[in-house]
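Shown next as structure tokens: one chain only, the form predicted on its own.
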Amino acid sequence: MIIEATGLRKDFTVRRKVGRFRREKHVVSAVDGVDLAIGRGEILGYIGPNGAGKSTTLKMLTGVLTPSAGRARVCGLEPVAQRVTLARRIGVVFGQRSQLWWDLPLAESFSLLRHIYKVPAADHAARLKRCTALLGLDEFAQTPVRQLSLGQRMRGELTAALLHGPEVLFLDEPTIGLDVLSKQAVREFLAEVHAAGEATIVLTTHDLADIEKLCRRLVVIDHGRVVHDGSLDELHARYGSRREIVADLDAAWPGLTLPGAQVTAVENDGRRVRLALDGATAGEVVAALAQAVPLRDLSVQEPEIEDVIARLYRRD
């Protein structure tokens, strides 16, 4: 395994107001006994609601935070004790933290990173050429980082994280705040990196589309504990979180029963219907719906990750 964690725990001490003048210390467990085993070449979705412990886990695995208990090894190294050595073997992208130089053109940031990581010029040039082609960096490579849009900067961050050829890539909310086209570019790039077997990828996100398009395995964490480790389909099957089809009709809803779907709402004087998928695929339900009633428009809505977690805990 390229990443192993056993009983990983991180406690923080916080002060809470008691009365008018007193404050008491309380220990809060941000991560509470996480076990992980990730094989080389995997792409893992690590998801959960805000405050669940996702970013804290990644910071312990990258050596930024020292665990309060438990142990972790990444690339065969102890993240904190061997942080400098580990830094040369991993790539990290935190959505709200930049590793680029704000006032320098993007291309110069890449050049500086080559010297920092002591990457051979030929290797650096080959990786940069490939990233430039996949992410379309040419049009803004000479633009100062501070003038880049969020989507452009994130493409630059991904490139910067890969230029030294890391074995593991940690991504914390890489698509947060991006527009549709930028998200698509990032997802396609990560899929290409994974298909090429260049790095093991650990991805945290609130966007289930990222997970569905990229990850075969996901780990769900809440209140610092792992509550699910498996595929997205297994999560939906186990906890009943279902996608919905929202269809706008050219005629009133005739009250049909469609195999593999349940009607959850009929709106707009019967001209809009919401169908929860129940065992069938979206394509099968849409095909049956189109044969039964004239359609004006439709969309498939993914459940929010917060809804998945809430349903999971209601079951447990």
The other form holds:
Amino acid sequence: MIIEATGLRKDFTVRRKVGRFRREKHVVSAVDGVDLAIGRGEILGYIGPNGAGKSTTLKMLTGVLTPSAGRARVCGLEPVAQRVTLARRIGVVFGQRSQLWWDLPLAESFSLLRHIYKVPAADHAARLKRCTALLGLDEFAQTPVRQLSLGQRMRGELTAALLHGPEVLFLDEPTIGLDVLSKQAVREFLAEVHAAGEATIVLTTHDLADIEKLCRRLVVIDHGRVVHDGSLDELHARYGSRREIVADLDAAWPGLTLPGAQVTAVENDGRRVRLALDGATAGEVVAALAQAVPLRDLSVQEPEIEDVIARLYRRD
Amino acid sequence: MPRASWALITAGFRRYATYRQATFAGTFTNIVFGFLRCYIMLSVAASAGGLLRGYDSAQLVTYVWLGQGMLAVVNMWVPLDIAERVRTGDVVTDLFRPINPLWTYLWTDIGRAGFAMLTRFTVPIAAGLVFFEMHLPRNPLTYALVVLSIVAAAVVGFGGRYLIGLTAFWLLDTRGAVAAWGMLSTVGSGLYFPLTVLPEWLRVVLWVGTPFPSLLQATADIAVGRGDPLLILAGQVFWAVVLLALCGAVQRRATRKLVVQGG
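Now that we've seen the form predicted on its own, could you pull up the form predicted in complex with its partner chain?
Every chain and every other molecule in the complex is listed next, the one we just looked at coming first.
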């Protein structure tokens, strides 16, 4: 395992005003006993609502925050005690923070990082060439970072995090605030990095399309605890989210019962019916439907990941 | 010197070199205030019979213009980015790097000071040379000691400002600490008047107990030939080392209790 965490916990002390002059101390557990085991080469989605403890976990795994309890090992190292050694072996992108030098052109930030990470010139040049080609950095490499658009800056941040050839890439909301094209570019780039087997990727995001497109494994955290660890399909199965057939009819819905499917809604004066697949395949239900009623149009809808996650956050 | 340090110094130099209009405006202001301070000092000396507590006119002129030039080099009242980065939580990216943030900030600030030497220092000194009669050391070694003393002053200035910046880990808003440092350092460094005009007990307290004279007065004294230059330089180096050690200790404590603001 390249990342291991056992009972990882982070408590913060918060002082609340209870009188004119009195304040009471309260201990808030941002992360409350997280267990994680991530294998080399995995790409993992680490999601949860705001304040769930995602970023705090990442900061403990990168050695920036000292855990209140529990144990973590990343690349075989203890993150806090061996922070500097670990920093050479991991790459980090925090979507809302910048690791680039604001006043300098992007290219100079890259060159500065080469010296800081002590990367051999040839390795640096090869990685930079690849990132430039994949992310189209040429157009703005000589522009000072302060003048870059958010999308351009994020491409720069991803490059900066990869130039030293990290074994693990921690990404905290890398697509936040980006337009559709920039999001697509970032996702394609990450998929490429993963496909090349270059780095294990831990991705936190609120954009579930990132997860659908990139991650086979999903860890959901809420109130500092892991509430799901498995694939997306497992999540759907666990929360009973089902595929749905939407049928537009030439006549009003006669109120039939179809084996293996459940009517969830009848709309449009009875001319549209929604059927959730409940054991039967889409083909079986469509065939039964076509025999029973005259069909005008038909579509099969996959369960919305947003709905499942929202139910999970609400603890339905 | 390791390559990373040199790269950071160069980056610091280039960062500040991009702000040319600000450099021009700052240099112009330093020169204007140089003239004002020079006229005031020379008037005071003239009314005191030509000597101000042992400084003759030429020494006073050197003291004033050296101070005006060094102001931007030691950057006395300009806080370092670190306080703002702690407040916003951006300090987290400084800690992701395989280098102690203290050294990152130090080398970048030395680069900035280098750029200030080439612009904000040399132009006011040239103005002083052209328009006034300056005391110029005869011994070439003194010039070398002045340069070393300016480097030490820049490190002392950095140490003080970094320490003030680190208070953001506890205070979040460092404006009070920055104002206090600005006030104490300008008076204590001898920017407004040579420290020799103060009562002896206060001078002893300042020189022995604080790093402030190392910011300016020490270099001026080496340049005008007051006191033992090697002893003065040793004092500056002592304060530079003490402040950097203190910065390292405070930073270690701060990062242990670190709370990254804003997720």
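Just so we're on the same page, rigid core means the largest C-alpha set that superposes within 1.5 Å between forms. Positions refer to the first chain, counted from 1. Model, not experiment: these values are computed from the prediction.
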*Can we say the CA of residue 69 moves by at least 2 Å between the two forms when the core is superposed?*
no
